[in-house]
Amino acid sequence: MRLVGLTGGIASGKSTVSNLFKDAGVPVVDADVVARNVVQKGTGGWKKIVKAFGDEILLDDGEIDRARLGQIVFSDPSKRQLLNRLLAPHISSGIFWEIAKLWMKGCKVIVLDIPLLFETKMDRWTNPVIVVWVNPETQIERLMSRDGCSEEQAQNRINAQLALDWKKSEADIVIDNSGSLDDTKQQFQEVLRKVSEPLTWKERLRSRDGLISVVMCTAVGVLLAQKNLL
């Protein structure tokens, strides 16, 4: 099984590339979706957040006001770190179970779409690591247009993350999303070809079929050994 890491920065276009993988039939585990699920009303993650940040971050229906919580954590690094510490175990477990379900289905290649791939050290479990990069000017413009925020607010949100240029330097594959969607799609086709290459023997052993083969070979070996001993 091949676990492909996909990450980037805010407004870099990571979701666009993630959707291209889905359209190509490659299963994607989206950490943002997992994160939303683990903070639904009544869950363990929800209880931790309410205890830490108070009832003022709740909507009338009791669900967490993600916009309000985002404003709080993006303006205060210590609170952002607190939120990450509270949710990290829940998100990691959620990602693990999503991978396990796809593994049981026999999927050979799985993309892990994780914004904090490097921050959570999950890049150690993925190969290759794909970073969706965009130049700083375009990143700010897209973020301001997308969220209707000021240039200062956009810059603050960008500064709250690891530098995109640093992530680029750590990547195995870089997709430059500074241009048009067609440009990105052209780059994606080459990336898709690379991640779809035949699995290495180590990756095959990690797949469901590989494990079944190992178990069957071991069972046959044991039976033959027992026969010879009789």
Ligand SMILES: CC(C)(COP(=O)(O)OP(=O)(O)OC[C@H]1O[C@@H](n2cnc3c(N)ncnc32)[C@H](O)[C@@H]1O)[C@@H](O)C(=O)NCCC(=O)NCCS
Second form
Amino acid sequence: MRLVGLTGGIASGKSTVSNLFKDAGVPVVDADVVARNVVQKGTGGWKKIVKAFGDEILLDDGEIDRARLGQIVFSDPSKRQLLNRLLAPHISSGIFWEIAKLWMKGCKVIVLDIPLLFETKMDRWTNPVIVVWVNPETQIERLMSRDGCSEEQAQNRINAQLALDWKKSEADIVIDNSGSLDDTKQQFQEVLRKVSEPLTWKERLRSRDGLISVVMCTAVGVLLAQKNLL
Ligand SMILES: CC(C)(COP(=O)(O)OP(=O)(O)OC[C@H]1O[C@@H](n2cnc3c(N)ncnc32)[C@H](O)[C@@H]1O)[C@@H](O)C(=O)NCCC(=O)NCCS
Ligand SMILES: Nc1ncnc2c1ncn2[C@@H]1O[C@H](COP(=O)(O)OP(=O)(O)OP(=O)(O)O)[C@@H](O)[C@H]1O
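Follow the form predicted on its own with the form predicted together with this ligand, if you could.
First the chain shown before, then all remaining chains and molecules of the complex.
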């Protein structure tokens, strides 16, 4: 099994690229979706948030007020660190189970769309790492127009992550999403070709079918050895 890391900066275009993977039939685990699921009303993550941030963080229906929580954590690094600490175990085990489900289905290439891939050091488990890069002016423009936030709020969100240029320097593959969608789609074709290359023998061993083959071969070997000893 090949775990492909897909990351970048906020609003750099990760979801745009992960949709291209989905359209090409490559399964994607989206960490933002996992992070949303683990804080649904009544879950362990929800209880921790209510305990730490108080009832005033809840909407009338009891769900977390994400806009309010976002305002708090993106303007106060200590509150953000607290939230990260509380949710990290829930998010990583959620991602693990999503991978396990796809592994059991026999998927050989899985894309992990994780905004904080480097920050959480999950890049250790992925190869290659794809960074979706965008120039700073375009990033802030797209963020402000998508989320309807001020320049200051957008900058706070950008500052909450490691520098995008640093992530670019650590990447195995860079997609420059500063241009048009067509431009990105063109770069994506080459990226898809690379991630679809035949699995290495290590990756094959980590896949469901590879593991089954190893178990079968070992069982046959043990049986033959026993027969020869009798
Ligand atoms: C703060 C919250 C409530 C804001 O919710 P909101 O719906 O407005 O944003 P959403 O979840 O869609 O995230 C949008 C983007 O913000 C960035 N982001 C989210 N959380 C963080 C964080 N803790 N630190 C830095 N950037 C973050 C990511 O680039 C993400 O793609 C929410 O992002 C959250 O619960 N974050 C903590 C969980 C987390 O770390 N998520 C990232 C998954 S690796
Ligand atoms: N090449 C492009 N041209 C024009 N607009 C784009 C392009 N790529 C992405 N966008 C727009 O920029 C915004 C951010 O893109 P996207 O949501 O894919 O980023 P993201 O990295 O997934 O964001 P987040 O970190 O918040 O999850 C969206 O409104 C999207 O439609």
